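Form predicted on its own, single chain, as structure tokens, below.
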Amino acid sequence: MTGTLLAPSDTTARTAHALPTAIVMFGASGDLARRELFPALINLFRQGRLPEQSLVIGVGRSPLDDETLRERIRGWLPSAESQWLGRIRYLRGGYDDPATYAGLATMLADHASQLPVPADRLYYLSTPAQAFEPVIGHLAAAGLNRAVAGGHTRIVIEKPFGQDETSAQRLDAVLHRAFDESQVYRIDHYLGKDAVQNILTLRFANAAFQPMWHRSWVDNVQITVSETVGVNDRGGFYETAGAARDMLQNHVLQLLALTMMEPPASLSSEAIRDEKVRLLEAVRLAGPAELDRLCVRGQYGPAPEGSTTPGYLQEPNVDPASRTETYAALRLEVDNPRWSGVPVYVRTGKCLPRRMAEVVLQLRRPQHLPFAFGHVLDDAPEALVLRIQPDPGLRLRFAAKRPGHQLSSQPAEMTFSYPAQTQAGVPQAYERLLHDALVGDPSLFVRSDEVRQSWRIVDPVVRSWAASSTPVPSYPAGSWGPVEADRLLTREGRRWHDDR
């Protein structure tokens, strides 16, 4: 299937030119920085959508000068200009070291002292979550939160927000006492991505697909996201986050609530986010007695004999006795007219068969079959197919006649690849979202009341978890999770979809 039914269009704001900026990077000298933040900076730059005479400054404990910065992003960029790397500085310091944010004052000031107009300020969190709460104190306390007559200034922060719903709303009392909730940017890079925002497009744009967003014809509704690696060297993080934590809270509700929202009133920042809100209040878990049988969780064991992915426990810095979750599963269902009824079934594991994010509408079965296709019905059931990653697109999953004289059926596919449409590069996560917090436009940024219903849901699975004597079931590496797992849907007749 060809043509541009699932075409992206760009909101006013996102092709908008922001004042020229001073981009604090907090953690310059991370992995984060490394991988995305300085790669995505760079593009923007060669896109001219870095504002004339913005200035990047890195704050870090690392032992640097802006020489070895500089040096440091060329081993990482081959290919960065000179032109960009020059608008890179560096300031060694402590985070909670008030000496650190006189220093950035004064590098602020004399930027600011060199602009024609007035500039906008954008600070960037991508420390480890504890050194949250002491930058935005300390921001504040050097008067670094207000913004300069003209201009605007911003905070991007990075997860995890908080680690349950107390530390989530303790983290936002910090945040509010030096930011107005409109100058906060929660980022999740799950919604920079483009084919997370292309849910959008397909649900509201085409007539065809509008009747089938409802419980009359969908049976249920599955989101996987999951990953082919382990913890690696990223143990000793993991110990404190687990599956939930890290990937259900954030990146499987967010799915969850573009996928299942009512239509907003505008395509406004404020009307999209209201809806996912309110998807995420009608948002249903199992009471206490049925958390156990509702809820899944297991932890990866080594893999099958003859490969050399180790266990989670014999991962670099994990407890030997460690009974975090690498993998988590729940049934949930959705209070509300459109969605009453449908069960909703969301995973996320790790040394998982493939990397991939998907979410899956299982059509229900028609309530006549004239011919005997029945089993074929059972055995590849109709969906409609969301691909996030890899290969982003669409597939609609149906039954055709099989070639032949015989009347029979079989499985069949339309299938709509997004990177496929475009003959220029669909632009990063990262990069989309450095931009848009540059220009303003929170469309999507997590806001405070979306943190607060996602912690809602979570934090009763890991308490209930952490509660538990029971023994935290184990799977191979490189299976599809605990057996438990299928458990939570055959036993009502379902199956996941694994495209096995």
Ligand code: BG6
Second form
Amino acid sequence: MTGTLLAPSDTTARTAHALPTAIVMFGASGDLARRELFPALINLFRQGRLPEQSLVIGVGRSPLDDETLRERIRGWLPSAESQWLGRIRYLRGGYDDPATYAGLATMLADHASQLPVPADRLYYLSTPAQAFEPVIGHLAAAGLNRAVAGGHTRIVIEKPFGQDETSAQRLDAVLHRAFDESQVYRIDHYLGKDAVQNILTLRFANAAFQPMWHRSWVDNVQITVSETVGVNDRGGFYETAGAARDMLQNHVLQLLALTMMEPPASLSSEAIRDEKVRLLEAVRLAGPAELDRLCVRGQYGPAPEGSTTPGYLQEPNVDPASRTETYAALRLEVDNPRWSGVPVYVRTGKCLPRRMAEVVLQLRRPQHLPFAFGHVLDDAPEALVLRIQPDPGLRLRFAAKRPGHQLSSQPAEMTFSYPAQTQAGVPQAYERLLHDALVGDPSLFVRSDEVRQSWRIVDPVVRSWAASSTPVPSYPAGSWGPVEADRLLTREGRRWHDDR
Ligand code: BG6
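Please give the other form, namely the form predicted in complex with the ligand, since only the form predicted on its own has been shown so far.
Below is the entire complex, every chain and molecule, led by the chain shown above.
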């Protein structure tokens, strides 16, 4: 089924789902299940969006049973209704053990036999990435990949989707042996954020912004996704990822694609994803000789005195000699008629001063600028700022006359605040995405060719950092990253947008 994003009929399509579903959650005793998946499911249940007679089967290696898993969920979500908890079951088993899948087949058949109509199946892979291939292979070997007559079978896969282009292609091959691409839902939870979807509305539902979205108006584009937290107890995972794989390859490049893609012919999921792929194909990273200069990495050290924040090397499960980057900034270009010559600076990092995700289009100075001669012009350029989080919204920064006798300017801005994420009716990212997977709308999921293009961009960076013997620049926790990232812009006469 081809879904539609934000189309007028979309709201109706989202409110109902005709068939009961068996949701099989691999990794049900893990952190993501606790933080995101069970809370999303309970919200869908409360809104009547989780089909009647649905069943959630948690699969995991922890020694639990139906009752102890329900108890655990009650601990996470004290207000959980017993009616909902009664629909949750647990299957203990190794991901590589055929007995797990035999047990799963029996539970699914039991569920199906109690229903007057065929059930849909939704497999959700929230295990460590090493388990993805075995789980998919065993589902297929047990025949559980096949759609039951009259129902749909779909599979949702968490990130990371591969470690590089080659391993992503291998995972794709394993997936495609078992499932058709139309059954595959690759999650990037940033796409589930309302403020991210708003980028498309803003761009394509308004005449005012359209001419501005072009190299004749835009001097440079900046994308920042910064976090205040460190890796905490995720050191083991993070050591295999680093900022480039954990954030750049997915969340940051998705923001870039939505911001810079061409207008799609329609709002169908395929039209939007086609344009995102075309944009990613046009992204150019520096050649090997320039990689060092145009790709900056960093690793957080301890916070300056007086704070207890440890440096990355002191975090649990981190190699004390680790060269894993916790900060990455790149200068990219988009080689197409709209954006040619406009630098795109992206950065992401942990232990930075603010949690923030935003896209900034810095506008060009007017060709003829009489203010430059003898009058004081505020030196911060005009900019359109799309804030994803916190406080989602939009700011247009411009110059206005400074009140008084002199003809000089001062910065001014027009702002729009997007309704708070917590406001009733605005779904959390995972809630939105789970629901879309249940109703078969792939618009907000990442297609196979998008993943490949993202790795094509990030792979050379990761490879060159792995091969380099130069020390990883350190930055104090709580600062804006290594000074090298500022030089990325200052040597071109620019600076990071910072009027926060
Ligand atoms: C995840 C990363 O995908 O996104 C985490 O693995 C990161 O390292 C998280 O903290 C950030 O998500 P958000 O929604 O809090 O910005």
